[in-house]
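Presented below, as structure tokens, is a lone chain in the form predicted alone.
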Amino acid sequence: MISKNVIKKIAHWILLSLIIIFIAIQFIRPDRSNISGQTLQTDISKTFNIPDSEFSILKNACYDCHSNNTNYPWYSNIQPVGWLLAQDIKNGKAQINFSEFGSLSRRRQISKLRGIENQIKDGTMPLPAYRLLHKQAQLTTEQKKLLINWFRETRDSISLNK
């Protein structure tokens, strides 16, 4: 039988282990070379006309995992939420990245704005998680409906365009 002080001697190690690992993996961090700080010419925002209202809600509830100005919140600096955080908006960005936008091809921009109107219709963007957070990212129902149709009226200008 393993006696109290045992116990608590194996308790104290792994809650000294833990604050130690704690503390060294906030010495290794993630890279953050997504705050440009500029509007690129192939930004969303250069390539078509957004309204203020629209670009507003976009710039608030997107641009932070969708474009090359991320605002890192404080707690990013606390690590491992820190590379969660990265790790989004490097997914994120892999799926759409409203500052290079305006470099996809005409069929790829169609593609991405249908794909980004039918995210907001069902909810699934922004990420839960990122609206539990960030609560300019919880889109009321006419925000939603202001970004759908403007995405719905860029992408029928596009087609016709071609």
The other form holds:
Amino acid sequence: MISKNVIKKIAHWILLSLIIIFIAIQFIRPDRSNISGQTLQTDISKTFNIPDSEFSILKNACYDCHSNNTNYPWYSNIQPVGWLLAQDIKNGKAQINFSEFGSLSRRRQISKLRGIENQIKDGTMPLPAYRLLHKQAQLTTEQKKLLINWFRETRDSISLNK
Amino acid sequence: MKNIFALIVLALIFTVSVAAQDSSDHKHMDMKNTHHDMKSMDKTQQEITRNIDPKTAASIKEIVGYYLQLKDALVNDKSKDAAAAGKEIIDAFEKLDKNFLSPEQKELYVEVEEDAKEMAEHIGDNAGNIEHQREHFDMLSADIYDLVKEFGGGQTLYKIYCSMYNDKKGAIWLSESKTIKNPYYGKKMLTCGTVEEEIK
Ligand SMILES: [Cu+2]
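Cool, the form predicted alone is there; where's the form predicted in complex with the partner chain?
Every component of the complex follows; first up is the chain already shown.
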């Protein structure tokens, strides 16, 4: 029989080591350099006409991972949140970079616009796990509607004069 | 105390999942370096008029073959088979040797390839989510259509139009047969569609 005392001791040791690990990982800082500080000519807002209301939603909810300018929140200084964000930025920009949208071919723009529209519609973007951590990426039904319509209209406008 | 403990455990779970994500990033990187023997082919009439190198024609035929396989998988509501065909499409695109393309051919090919490979990748990564695969199949079909218009498909193909799909905006697909079997709806609406064009 293991006495209650021993169990207590083990529990304390586990807890202590976890705390030490938590503190230790704070020193492993991820890359935080996704701040170009400028808006390129190829930015989606310069490639197409986008009303301010739609653009501000896009900027708030999407630009942190899908542009060259991340607005790093304070809590991204805490690990592993910072690591996760760095990972999301890397993956996000690989899929779609709104700062460089204008440099894509027409064909690619059309399929990207379509893909974005679909993903907002089916709720896979912004990523559910990301939405839990980052409040600004939680879109209301109204905001989603605005974005979906804008993406669809924009796609239609370039599909016609293809 | 309990709260701190929970926070730390959560932190560790995150850490592990980040590490796992990192390693899965590389899974697409290992491209197969398969050299495949091309049987010497007689130039068909089509290749002569279009001025397509036989090696290019063979590669396009392979791409179209896997595309049709993907189409059949979607017709039969088989998401896993669709994913497998999607991966084959990527490989088939990578096998095409661009050195045999003329500058104008290359321009179109590179553009189509880039888009089609991304669509195929999403189809390959979404086994179990057939509706999502179908969305990408829509765009992939437009790419493959442009490809076979330029290079020929190595066989007679039919462009079939379904006016229902994509919020009634319509979508096309390519088939080796005039018989309509709709890949966008599968069993639900198998015979929806009209033949629009025959591509030789
Ligand atoms: Cu996808």
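Please read these numbers as outputs of a predicted model, since none were measured by experiment. Positions refer to the first chain, counted from 1. Between two forms, the rigid core is the largest collection of C-alphas that superpose within 1.5 Å.
If you fit the rigid core between these two forms, you'll see the Cα of Asn91 move by less than 2 angstroms. After superposing the rigid core, the Cα of Arg152 is displaced by less than 2 Å between these two forms.
The Cα position of Gln26 differs by 2 Å or more between these two forms after fitting on the rigid core.
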